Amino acid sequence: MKNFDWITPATPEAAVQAAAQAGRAFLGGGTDLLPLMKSGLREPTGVVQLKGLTGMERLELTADGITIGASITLAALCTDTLVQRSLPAVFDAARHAATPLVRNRATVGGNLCQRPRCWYFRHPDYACSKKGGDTCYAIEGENKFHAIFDNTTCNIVHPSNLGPAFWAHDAVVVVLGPKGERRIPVAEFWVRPEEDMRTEVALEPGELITSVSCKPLSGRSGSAFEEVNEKQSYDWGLVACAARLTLDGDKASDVRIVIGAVAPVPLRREAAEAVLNGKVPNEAAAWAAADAAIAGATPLRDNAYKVTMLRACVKNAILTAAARARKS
């Protein structure tokens, strides 16, 4: 590991102002960066940390929704009562993620811009397509945990487990940077490999994730994330799904349904959603929506397990929501 500076900035207009010099990354939890760098994927001339930013560990209802500071540890997320009450699949995806102690260091800002977890694009030796190079070793290689959806470019999973929550939810990113502030629509954060092999997340140099503003539950309205990973504890999922939908009587409406773990992006299944608009959400309304949700998927040679295993997971997500709305 390189030599590098520690910034400790006070407010995020100086975080973002230190981190205008070339060179330099924001440090949140930690959980991230500092492998990153010890595996020389990022070696920074300068560290800004995040921790006790003015206004970035603020958790509170506001007019726009619930505001979720970005240096909000996932720990407070999943012991939170209003995030429980009121985003159900955030809750639910924060108290799925990892051990209690990395929990207590990993910010929100950090779980949705972590770097993919493929060990091609983690290892030194490997000059994958994702580092520059022209080869996805994924493809012929050991891809047990890879993509089986949009996995003809590159072939990573994006490893956020918030992301499909969030965006269950119909979140904004609030953003900070050298021009100022700007509201990203969780839609509109992902990019993909096809769009720019260098990021996963549309932020620009200097940018900052300062909050996270999340549409909370209203009405006879329920939500959930379902997860499922091959150990209990300090494992990524292997597959996903944040689902959220309305009774309308007995019928669900205004469904979401999103899936992670699966694609180098979180996908929203809006075919799935259809599927389950107008009906009672019952288990052979939620089994057929999630028929919808498989439809595509081009599994490799090690991964097609995830297609089985995706749709009982969509499934066990819209059932637990709808049993949430009728509590409701």
Contents of the next structure:
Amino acid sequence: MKNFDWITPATPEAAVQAAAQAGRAFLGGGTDLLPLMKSGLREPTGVVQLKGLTGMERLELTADGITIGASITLAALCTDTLVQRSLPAVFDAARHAATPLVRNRATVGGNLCQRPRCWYFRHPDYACSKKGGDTCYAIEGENKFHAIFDNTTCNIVHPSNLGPAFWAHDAVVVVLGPKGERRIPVAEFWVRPEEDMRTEVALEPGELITSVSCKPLSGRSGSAFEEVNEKQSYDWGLVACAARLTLDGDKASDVRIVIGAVAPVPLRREAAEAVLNGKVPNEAAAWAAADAAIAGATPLRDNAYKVTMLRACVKNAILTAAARARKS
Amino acid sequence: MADTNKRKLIGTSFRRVDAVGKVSGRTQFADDLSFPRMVFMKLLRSPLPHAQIVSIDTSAAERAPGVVGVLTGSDVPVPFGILPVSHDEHALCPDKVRFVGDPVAAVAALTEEQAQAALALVRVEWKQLDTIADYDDALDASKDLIHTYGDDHNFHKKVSLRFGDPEAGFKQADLVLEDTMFFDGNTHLPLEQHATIAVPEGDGRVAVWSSTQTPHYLHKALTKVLGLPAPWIRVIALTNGGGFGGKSDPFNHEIAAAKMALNLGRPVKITLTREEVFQCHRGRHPTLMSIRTGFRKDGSMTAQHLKTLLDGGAYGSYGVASTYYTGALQTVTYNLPHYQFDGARVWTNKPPCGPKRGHGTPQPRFALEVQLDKAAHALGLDPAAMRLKQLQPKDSITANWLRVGSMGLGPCIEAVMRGSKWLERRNAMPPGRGLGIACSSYLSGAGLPINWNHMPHSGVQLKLDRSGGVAVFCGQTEIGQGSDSILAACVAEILGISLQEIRLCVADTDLTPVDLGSYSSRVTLMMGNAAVQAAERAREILARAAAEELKLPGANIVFADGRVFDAADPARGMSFAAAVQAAESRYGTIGTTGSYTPPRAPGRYRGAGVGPSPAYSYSACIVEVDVDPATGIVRVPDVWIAHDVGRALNPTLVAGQVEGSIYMGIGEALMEESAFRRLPEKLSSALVHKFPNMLEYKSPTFLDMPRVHTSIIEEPDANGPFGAKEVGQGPLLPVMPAVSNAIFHALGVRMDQVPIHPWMVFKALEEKRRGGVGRYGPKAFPAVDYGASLDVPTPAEGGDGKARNADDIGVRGGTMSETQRQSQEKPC
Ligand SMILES: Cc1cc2nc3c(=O)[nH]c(=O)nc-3n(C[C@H](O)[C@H](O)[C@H](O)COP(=O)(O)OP(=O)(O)OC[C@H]3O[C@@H](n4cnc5c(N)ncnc54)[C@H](O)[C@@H]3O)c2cc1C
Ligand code: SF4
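Okay, that one was the form predicted on its own. Can I see the form predicted together with its partner chain too?
In what comes next, the whole complex appears, and the chain from above leads the way.
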């Protein structure tokens, strides 16, 4: 690892100013940035620490919904009763992520901006397309854990658990940049490889995520995040799904189904939502929605299993969300 | 020997002697050491799997900032290896590299970063050779050779042994099953990365501090390569932060560091990166197996023909022994009257495989135990009861001439059946739940040393101080298993003193008598016997002196509670220190030695050296699985395991080894694999390790760990100290087949391969849905010419342990020493 400057601003504005200098990076918990630096994939000349910046560690109900400061840790998210009650999918997503040790450091902002786990991407020796080369090695190579949707250019899967969960709660990502504040609906926050190979998120250089606002549950509604893991800790999900629904009588309405770990960015499955809207969210309906959610999958040589797995995962997420809605 | 009832330490869960050091962080591992003027070494490793080194230019690296020394293959031209029959490794490859990671140059610099940066300046010109990636490549006679010795072409070793008359056995069978199975390779994953510090001692001597399980063999390798008199080289093994077999070979980095230190006259340190640990490897051999067994209606076996094909990686390592081990222990659990074993190991351009916990035996054990389950199913028998009915009897000799002493597999099976409520619960499991059983056995130390000789396998020396302290010297190495504690306890027990009075000096080739090393589960039995002998000799001397001092000639002198006293009148006695003083006054300085040599094994055929042991441990294991057919995920909520350890010298340490084995077994059953892949053509097509880091190489965590219900079974063996047998490796073996058998019970699909991933479960389920058998596993076993078999009559046939046809068969291309011997015999 190369030497770098250590910058500790006091406010988000000062942080943005500090980061305006080329070669600097924001540092949340460092759980992704440091490994990237250690393997030589990023060599910032300075890191701007985001700990303790005013307003970035709040977690409260505001007019916008529930505002989660970008420096809130995953550990704080998955022990907070407001989150558990009002954003259960976010609560589950944080709780399933990584390990207790990592969750104690990892922040919300960092989780959304973490880079892909693709083995070729992470290995300093492969200049694949995402790193400016001209080949996606995963197409012919090792693609057991890669995308089963939208996988023609770059086959990464987005690793963030919070991504799909935030989307299920119609989140807005609040960003501060040299040109001021922007509010990005989560649906527009993700960048597909076809749009820009070099990044996964719609941040301009030097832009800082200050908070994320989510729509809390109201009425008879429930949400859930499910993932399937080969290992129960120290591992990213093989497939993931966040679901939210409201009960109108005994029928589901305002359904959100967002899948993760299966495409370069989280995907909202509107066709699956349509299948479930207006139906009693029982096992049969959940399977039907799951079938719609996996429709159009284009698995690679080694990852067809993920399609089968995703189907079960979507069904489970719907049933958990429905059970929670019934209890609310 | 003292009466069991009076034992103070042995048999109790006394606190480990290294517990406080470990828990408080005071234990020094190799990487913790630092010496004045120390420099750091890094190795340049081959980026190619198989290539000739056309030229190598280190001049730019030599001029790089901070660099103090550079070595290449020509500086260390002498080959070495763990087995005398395969000295095929070099500290730095002189002319050819055989896997991605093979070292070609060493750079020492003032800092590790400088050494690393200078590596990039070494220019190597390569000529690529064919990559031998897998069995298919290895069996393809048109491909380049990895080595010029071995049996034929890219076969390192071929073995064919026939005991009795298998064909006659198959004719007696009511059911003959034939299966092809695959056990994938995996690695040890010790938390501590290998580290070595070589310290020149001024007068041409060098001391090498290293994380090694086998300081004695490292000493031998260093002596050979450095060309120094053996007494000039001192090897000190530090407590290993886990070994599991991964630190039992002498390694290139250890030798390169010693050479560099001698050249520079400064201490040289190297700590491997995790990626390099994956490259050192010596892990489980991927093994393809064909197993054909005849069964009678009652489930008893009439004959077995086992064929194995081991993917050995790039070097010999322990491979010849590993090959034999894939056949040797099939006979010690259940009666097997006729047995044919064909084994072969091929070279491939991958990190060398070697001895991982269980060394060569988990693979055929998997095949045997899964096949037994299939037989039980086909014959409508209970798999546990069927095993109980055909146990190899105690104090017997097997078809392949292994002498079984104590044998507690029966009580082990009964214990796990009781614990899991096998009979009540097995037929009433909810969907997706299943119970599977498997058993195993393992050596308590190999009967023969690696370098053939008549000397003891373990020596212990005691120095009794007039203060009452006892210094214990032994070459054994603590790798986490608790051998320091067993050594101290054996001596303390016999001398009736507490562990605090013992000072250990271990694993130092200058100061301690040889113990061959921490491998083959040999330490407790062999070192324990040596320690008991040394302590008993000391006790005899002290007892004589004490009896004289107490004016009680001929009295029964007892050693207990730090005192030495008359059994008839315990008040008449003295402190242990006073007894040492009494002895020292009479006889001068008091010291004793003890040593242990295993008994001679009855087998006399070529290959009979692999498999014999002074005693065999036994284990039975029942695994419960919870499989979700929709996700393919297999969870293991509970494992019941019973292990016959002969005598538990410390039950907590025994349970620790058992639980650690379950942990490792669950990993091998469900996730761990040494996977490789070829890079795309534009990136050299090199064959590289898929996951050389701890994040991607999946091994279980606490959350994946089942509840383990351990029963310790004690069938004391006359050959073990206090009756003890091994526990370090045996309990691992039954876990993988028990998982596979439990999945069959849960879902009705057969997993003939480990590790078992969710997608394999899907495939098998899908096949079953389409009306197939519902199996995941290898399709076919390739045609391998194992050559003519050695024909060995069994004890039941009145054999004498020799082969009938040894002279007719002779030796094929042969291992290294055989090739040399032949060429000496037949000069061309
Ligand atoms: C063993 C392990 C397992 C894991 N498993 C999971 C899992 O299952 N699911 C999952 O979702 N994640 C998982 N993770 C990833 C982990 O959640 C992320 O590493 C973490 O959330 C990143 O947060 P951080 O604060 O440490 O980010 P950092 O490492 O500090 O930053 C990551 C990136 O985000 C940028 N950044 C940070 N904060 C901001 C901000 N406010 N505005 C703009 N840019 C910012 C940084 O500059 C950097 O580029 C795992 C990680 C490990 C090590
Ligand atoms: S999937 Fe993306 S990150 Fe991975 S090799 Fe292909 S282009 Fe690179």
